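Next comes just one chain, in structure tokens: the form predicted alone.
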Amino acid sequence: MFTSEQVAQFSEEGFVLYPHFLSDGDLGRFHSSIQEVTAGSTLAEHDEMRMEMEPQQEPGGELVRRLYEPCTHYEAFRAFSESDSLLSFVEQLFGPDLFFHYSKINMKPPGIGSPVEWHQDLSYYPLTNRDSVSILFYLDDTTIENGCLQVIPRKHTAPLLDHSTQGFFRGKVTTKVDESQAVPLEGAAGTAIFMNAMTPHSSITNTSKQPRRTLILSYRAADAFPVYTGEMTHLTEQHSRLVRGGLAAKARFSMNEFPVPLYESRIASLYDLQERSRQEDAQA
């Protein structure tokens, strides 16, 4: 469990690291379903509901940049997501009755892993209040040279930063980011960092030999109900689900007025919507 010391440290620094959240058995549980779920894919032939490829790869590539959901499709993560060890963990940040929202697994392989830029998690999905927090688990060793996350803290009860150019939804930070506030958070593989949703964060590209690997779930508070915006709100929302306690039977609001993403088009993921917004950067 959380000391209290570490509940003021997320309350107040917006983030608070762990290590050894997960056991040697935990790990390879997870390393072996991973590796189940992945073998045979290549670039060319891949389950696109499931997964994303690296994109700078030849056809026949093996190289797995992200899998989708999976604490809903396969059951060593499910059943790890639903855990009382994991939810008495976040009922500490937000009481007793919660949600888990969405879960992934962002792999970088050795000298390609693809970066993720500037962002913060709540602008992608609107929600009455900030009772959110995305949860990393790294899977592997993670230092800087393999693409370790990076934070800023105490930006989280801010405003949300500007996350648009043009009227539309970039998925990242749109305007100058102070660097030499960001905290790089390097852990052994087991370390968890519980981070809020409106905290700034981002990774650099994996320049290493060695892969990072990190599962990430998002739990927020019962009473934390999403801001419908169209197509997005369902997919964000399609796995949601009570883990704990019961539900609520009003939305808390914590805030006058929220951005909401307006899409120019729609993507397959945080990489497709910040790289096309690359492109739009260098051609401009």
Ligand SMILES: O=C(O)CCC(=O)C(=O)O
The other form holds:
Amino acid sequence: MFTSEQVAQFSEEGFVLYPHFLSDGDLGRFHSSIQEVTAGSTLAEHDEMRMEMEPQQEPGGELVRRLYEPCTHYEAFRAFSESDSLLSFVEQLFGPDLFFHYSKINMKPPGIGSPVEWHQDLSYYPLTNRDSVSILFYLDDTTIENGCLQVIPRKHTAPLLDHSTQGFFRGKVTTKVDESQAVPLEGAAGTAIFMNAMTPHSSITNTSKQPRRTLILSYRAADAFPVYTGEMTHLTEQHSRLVRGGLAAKARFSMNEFPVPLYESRIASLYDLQERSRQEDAQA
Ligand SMILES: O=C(O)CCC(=O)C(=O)O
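What about the form predicted together with this ligand, after the form predicted alone?
Below is the entire complex, every chain and molecule, led by the chain shown above.
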């Protein structure tokens, strides 16, 4: 369980890092499941509903960028996402009534792994309040060199940073980010990072020879309801489900207004949207 200092850190800083959250057994099960699910997939031939490949490789290349929704599709991950031990941590942050929201595995393979630009998760799926957490579980030893998460503390209670240009959502912060405030979060395999969905974060390309796989799960308080169901945004709701406690009879509002993500066109993922946005920046 979290100590009271850790709960206070989450509330004040917008994140808390918890070493050795996963056991060696958890890591072994997750690594085997990933191996099984990705075996035989190539850039030219893979299941687009279940995974996204690194685009900068030969058609026969096997480097996977992301696995979509492991906690819905694969038993080892689903069981973990609904486990009492994990949900008890989330309950310490948001109370007894909890929704699972979504999951993914970002693979960041050695030498190529795509960067993730500065963004706040709630910009993708506005909710009636900020009681939403993204939990990153490092599945490999993770350092600055292989692209650890970096966060900007104490921004999760401020208004959302701008993620748009010309009225359209770009999936990344579009104003200047003061990177001198960034905190890199290195950790051994098994480390968990609990991050408020309003905390700005990013990670750089993996230029090292070491993999950097990260399992990401998102949960929210049952009374944090989606406020916008436009194209793309409603997709983040597809797998949401009550995992602890009861349904909320009232939506709780903690903000008077919040920007909604208006998409210029359909996108495959955050990576795809951020890449398009980088190309537009380069042309400007
Ligand atoms: O993989 C990472 O380093 C960060 C991932 C992330 O922020 C996201 O997928 O929304």
